[in-house]
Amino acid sequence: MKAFEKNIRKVEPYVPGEQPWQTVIKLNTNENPYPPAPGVAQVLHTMDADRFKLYPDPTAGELVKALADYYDVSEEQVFVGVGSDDVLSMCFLTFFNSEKPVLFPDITYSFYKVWANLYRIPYECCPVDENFRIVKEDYFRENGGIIFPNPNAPTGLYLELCEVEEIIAHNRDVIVIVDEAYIDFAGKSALELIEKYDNLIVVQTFSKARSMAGMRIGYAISNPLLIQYLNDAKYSFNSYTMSQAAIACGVEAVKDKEYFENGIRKIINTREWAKKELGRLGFTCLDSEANFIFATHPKYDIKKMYEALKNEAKIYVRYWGSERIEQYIRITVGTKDEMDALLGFLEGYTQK
């Protein structure tokens, strides 16, 4: 090791899903298979490129207002960032500064460990049970903060709002973050609890239900004090985080509620149909309430199946090979045609 390497911060990075550019059926990164609201394309077509010579509004005021109006909260309760990853990272940096460990599930979004290690935050993982469900009682103990996705990833399992509230209520002296990237495909949001609990932050994204993964928009909703702390950290880190285009497109995406709700219904209907079809082929699927399905098959090695899907059918799904989930794949819910292609290949594969 060279002398200067002793002072380099080394972390094990998050490994994102593959982003192939050749023609494939891409069901590996939970993107929405449908385009964003028509107004998004229209605003891109009509935007004056001359705007791009100027810095964007550091407050992203138009987008903040659109979100505040949509969720019926004040603008002081909304924080926006470059995807929910940016928002969550800023939350780790801002709120998890205790010497006590932050708690999150052992099977969950793998970026949590990366941020904890990057920012030198102690953490402990609470094991999900044998059915991959979060055990709420594991969070009823001393800690430096709590974060969990609902629905969880990569399982897709939804924790009922009453159980979410129990976790918050048992942890009034620390910040509790509920990561709701997939909530639009599931049940009630913890946003209902914002006014009741001043230690709660709810984080959501435009990447899933709003079909804008490529635009990178995420947001947090909380009380004005916690949002102010987030903005103080953001402006100390990078004032101009969101582009002019992202702000304008985000506003248009929020406006079209009917398109948003129709898209969600299509994905949920396809998800439920695909779960039944996978069950017919002998797969065991968790009862996902996200825009993906977490599945295993008792008769086949899942890694070999994943490789066959990728190499023979050019169908990309997500495989980790991690402890406890080494025999599971995660399948993003695509269009009906994409899911038909997946199921057609798997039907042939399971009949060999």
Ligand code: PMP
The other form holds:
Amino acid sequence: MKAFEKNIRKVEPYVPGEQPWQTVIKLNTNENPYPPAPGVAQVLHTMDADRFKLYPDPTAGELVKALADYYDVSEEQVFVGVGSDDVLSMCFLTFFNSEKPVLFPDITYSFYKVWANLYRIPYECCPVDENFRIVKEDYFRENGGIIFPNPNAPTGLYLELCEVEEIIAHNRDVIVIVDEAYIDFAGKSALELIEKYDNLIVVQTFSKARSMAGMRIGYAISNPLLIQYLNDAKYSFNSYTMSQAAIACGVEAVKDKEYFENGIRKIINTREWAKKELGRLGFTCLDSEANFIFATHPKYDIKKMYEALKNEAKIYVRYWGSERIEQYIRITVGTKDEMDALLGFLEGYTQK
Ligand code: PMP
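What I would like now is the form predicted together with the ligand, since the data block earlier showed the form predicted on its own; can you produce it?
The next block holds the full complex; its first chain is the one shown before.
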């Protein structure tokens, strides 16, 4: 081994879902199948490329203001970043510096472990119960911070806001991050607790309900003090995180509330219909409140089914094969046509 090896920060990276170039039915990374609000395309078409010779506004002020107005908070309460991955990674760096372990569920967004390892943060995973539900009492103990998604991923299960609040209330000495990447498809957001709890940070994204995964916009909302700490860390890392195009498109997307709400309704309707259809084919689906369905089938090996979907039907879903979820696939809710194609293939598969 070379001498320099011992001083290299080695990490086991997060493995994102495949992004194939060829035409496939892509139900593997929880993107939205519908285009962003029409105003976004308009902004792109009218954008003056000359503007790109300058750096963007490092505060992304217009986007911060649009979000502050939308959520009825002050601009000092909003932090924006390059997707919620960027925001979450900044949160880990900024808020999780204790010698006590950070807590998160064992079955959850697999990036949490990766950031904890990258930043050398101790962590412990709290097992979700046999129905894959987060057990709130597991978080009522000494720790160095807490993070969980609501709804959780990849299960899609939503934790009622009163239970989220209990977790926050039991942990006033540490920072609690609620990752609400999928909240728009589910129940109440923890945003309404921001004023009440000074240890709470809510993180959301434009990648799912706003159909803008490719533009990379995420944000955190909290109290001005915690947002200030986040900004201090960001300016110590990379001041120009948001591109000019992302700022302009993000502002435009936030303006169109009607389009946003209609899009969410469509996805929820398709989700509920697809759950029933999968049930008809013998699948067991968790009661997801996100834009994906976590499913298993008692009679078929799920890994083989995942491979058949991919190789025979060019339908990509997500499979991990990791402990406790070896027999589950996660299916992103696509358009009705895409789901019809999936169900058509699975109907044939389960009759074989
Ligand atoms: N949190 C959760 C729970 C997710 O599933 C994802 C999507 N992979 C993200 C955060 C990050 O999404 P983005 O960076 O696109 O905002």
